[in-house]
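Taking the form predicted alone, here's one chain by itself in structure tokens.
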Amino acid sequence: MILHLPGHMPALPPAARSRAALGLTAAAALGRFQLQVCADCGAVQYPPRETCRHCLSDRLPWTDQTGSGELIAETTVHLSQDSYFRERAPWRIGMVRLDAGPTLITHLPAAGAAAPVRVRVTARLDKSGQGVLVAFPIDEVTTMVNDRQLREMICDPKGRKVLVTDGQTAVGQALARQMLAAGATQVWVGHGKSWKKYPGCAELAALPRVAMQPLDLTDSKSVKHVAGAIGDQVDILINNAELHPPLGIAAGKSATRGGIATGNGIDAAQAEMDIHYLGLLRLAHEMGPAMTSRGADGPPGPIAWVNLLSIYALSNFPPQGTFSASKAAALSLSQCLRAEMRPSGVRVINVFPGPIDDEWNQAMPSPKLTPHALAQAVIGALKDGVEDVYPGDVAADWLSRWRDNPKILERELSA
């Protein structure tokens, strides 16, 4: 999918992990700090193992931790055999004794308080996409974007250049405005039909640091033109282009969109796939090489690619069957994109909102996620280095039920 340019591959932190240790990465991808806790004896365990170090039980569910503890020792690495850390030395690390019991080796802010001091440990994704531990002094406010060691674990919009692929929707306009509020120096806003006047577009175009950019994800030439014009400048790409065909209401039946058994959903399904799946594929082909090259550049900061998906990508919502299927296809493609971009240090973030309070979902009952809240969730994910985001009450509930038993959720939705 993506052409990696020879000579432009960056140094990355060591990425090898055991299957047990990947549980830490899985939690960090959601912005959570979890450790193994034995279901039989209750021991909190680190480093991760296949069995409990106390009772040898293999029942070791990953459980959320507060992260509170004490920094008991620290050192600064000036020389390293690893190319990533050698290029970035000196690098500060420490030993933390958690209140929960285990003792951990963690990264430390370059200018944080010296040991001994109370700290809070969090899990982050490093530039290789693997979970690592970072300890912050409880009594100090540390901004990762200003920390030489830690800023590559996040992609704060401050000082960055952003492309929002569709500014003709309430969501796209909220994303552009929030990026500006977060300190982006330039925001390009895509618009597919320049002849059509969409509410809010004129006001958005008048804002400082905003440039309207003709972009139609269903047109390969349009995507190629944008990639040639600004692809080598984009630090953060937000692919928010969506299509929800109008609701069709059958007599005596609930509203459905793109039904697959009625014979009325073929055109809608093709249009949805053209935007959600093929549109993402066109972007990846044209923007991918430029962004992977920028990811290899290192400073001034990491590169991020954000995909607006849907909670319906996890389990099909029959009233919006073809829309759900197109988002599931986009999720699969986005996972491939993430795997291909990871060697260049590019962070791919997937956003899974529930129903959004916009023109497409007027017939959906509450609760619905406002465009502003969705944009805030995207900003938070970039600032925290989170990989998967589930904003809103509906998405959080859906995710919980899907994790508990996907088959039960499928039956509940079909009812």
Given for the second form:
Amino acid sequence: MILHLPGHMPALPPAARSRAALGLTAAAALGRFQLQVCADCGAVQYPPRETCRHCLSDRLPWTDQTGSGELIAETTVHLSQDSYFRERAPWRIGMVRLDAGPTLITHLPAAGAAAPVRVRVTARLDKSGQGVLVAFPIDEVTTMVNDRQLREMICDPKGRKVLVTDGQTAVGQALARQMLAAGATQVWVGHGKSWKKYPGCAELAALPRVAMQPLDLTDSKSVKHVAGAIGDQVDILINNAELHPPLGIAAGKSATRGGIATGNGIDAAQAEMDIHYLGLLRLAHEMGPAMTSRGADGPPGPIAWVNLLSIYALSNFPPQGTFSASKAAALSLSQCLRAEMRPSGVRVINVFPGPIDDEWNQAMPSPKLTPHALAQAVIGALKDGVEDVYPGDVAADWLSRWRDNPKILERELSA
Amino acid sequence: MSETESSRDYADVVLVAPVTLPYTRHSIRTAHWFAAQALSRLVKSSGLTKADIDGMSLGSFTLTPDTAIGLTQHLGISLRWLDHIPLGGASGIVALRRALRAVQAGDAEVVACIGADTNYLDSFRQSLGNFSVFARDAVLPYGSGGPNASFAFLTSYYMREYGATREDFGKLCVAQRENALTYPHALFKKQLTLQEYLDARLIADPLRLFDCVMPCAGAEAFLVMQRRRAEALGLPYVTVRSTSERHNAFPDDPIQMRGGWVQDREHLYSSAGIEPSDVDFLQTYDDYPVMSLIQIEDLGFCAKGEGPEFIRRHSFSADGSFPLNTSGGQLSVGQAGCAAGFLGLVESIRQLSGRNLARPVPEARFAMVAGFGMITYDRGLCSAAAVLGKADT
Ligand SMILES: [Zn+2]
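Next block: the form predicted together with the partner chain, after the form predicted alone:
Starting with the chain above, the whole complex follows.
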């Protein structure tokens, strides 16, 4: 356990699920709608189960669904037995006959076309972080952030206050600018002592709704100070701090992220861990309780915590061996953070980019992810309410190899 | 479908000693207490001793963590036949079917069929999430409206598909309340007007307060024994003409507009040797009024979709054109868990054996009783029915 969260926790939707049903959550965490489909007879199953309802096979892989179907009945629940829904009543739900076969009970937009109507079903994470089904009428545009029932399933930055922990990088600056463009009402931008020397910082600081915030993740006092100053106002925390090259990278001082044998020493590895792993832990210790300290009567609670990890967190990339290891440590810690933040309704989103097109990766061949594209992926993850995002072609390629067989990927990467 | 081979009739076994424990809204008593009191009344009302009862079939949700076997030790009864049937609204008829065969086969001489449940205040109630894996995974996370939401779907679909109106359902509820006013154990003791029904608080659109049963605590019970034994004891009895049970019928229907009765009614009537028009009164499993319409249709009293017209054409009091739920049904008596699955049976035994508590149905000879239960996801999985007859039929 890394967090000691304050007493008041918001009501959340029922979170208990069978192991079988967690397959829906696992897909929804990636923004996908999957159901079990029998590998032997093709029957689509719902609710989730362990044995095919048609042929009794136990081979039921989770498979992408188009979600097209018909809303055949609906109701608006005025009296709920659950405190989350009681606080939000009335609550509109529907019964959908999926074209693929099964009948689904789904959430609906609070205002939308009445049954019978053609719909597309998607899977989302609810405020408990569990997968749920939502049916959208196909002839209507539903903006989830404006919908009373659906907005808590996503983490749209519109109207929210955001902390970006490092504004000295191109990625940090792209994140800050896109948060503003997405309607954030306030963006705090973390920076070190000599921030004015970094390109783009002065222009960013001049923008309305931007406040520059001294923040050093390697210094517990600095993190504690920030938490005390703004912690209870932050709705979305984006931890993008990565080990910076010393200024004057061109002056010949090596900033290569080496493997063990290629010269990355203990000091460099410690510095990576100090930011990527211990920095996240310091943030969690101070900002976790601060963000969730708002009382029940206060402003709406915090909604998201984004960690900039790396696709190398999944499997070590030897040319950047110690960097990969520190990101793997951060990934592991973020899983703990996610579990412990869940009762507060804060979604922990992990971002796993491939090589980013910045000063670090000049030696890396294309394709590389631009800071702009990375920031867009983060905005997309918040707006879709997903939990894990793998932006760019390289990350997608690594991910599919890793899913297929982690051991094969390890060998491929060591070639 | 007539895949059901004709089965042996029940001519030599009968039902006696209808017992109802007066219902209460909440209770601090356990289900064990309700079952025990029901057994005690069975003994008193039959003149038997506790030791004469050698079989028991129990329907109960709230006996947990015990099952029927634990109750034998609580009650100090030694049995040679025991069954626990946690099938909710189908428990009564399923218990009846099992018990009839056990007595017929000689595996038991006297079987006590008991439905008993308690109802604690909300703060002490077991979480709904324990009801089924499917409900926990695929129903509760969606508004947690419980069964009200599930039946709201069926009701709105039925209204749209077959043109039923709120007034149609209201007519049934008002009529059942009239019946309940003649029955001493009903929890609702005030007349209900159609306007009160229509204006009641919304629960889950289109369902309002009086469409929903009131959960309560209580017990219902009866005995199954050989006919000659009942005659020797001088006990008024009721015969069983035919029965059916069907589980997970029509699983591919997108939404439940029919129950397993559709599959079994032909057999049900042919075995009983009667037609729907011979039925003198009907006890539906009325957890929501739409289910009464579906049962009226599925048990052959009118065609599918003609339910609304049937409601408009008939009156439902004991002396009406179609006596229905003669003690008021669950909607006016209360829903005492699994005991609700026994309510129509016990009321029918009283009606047909001259032991009335509610207003008698004049010259009644045949009763149809339906059971329905177990919404583990989007539909009730169990449908059951029994045709009972007066002793001389
Ligand atoms: Zn299959």
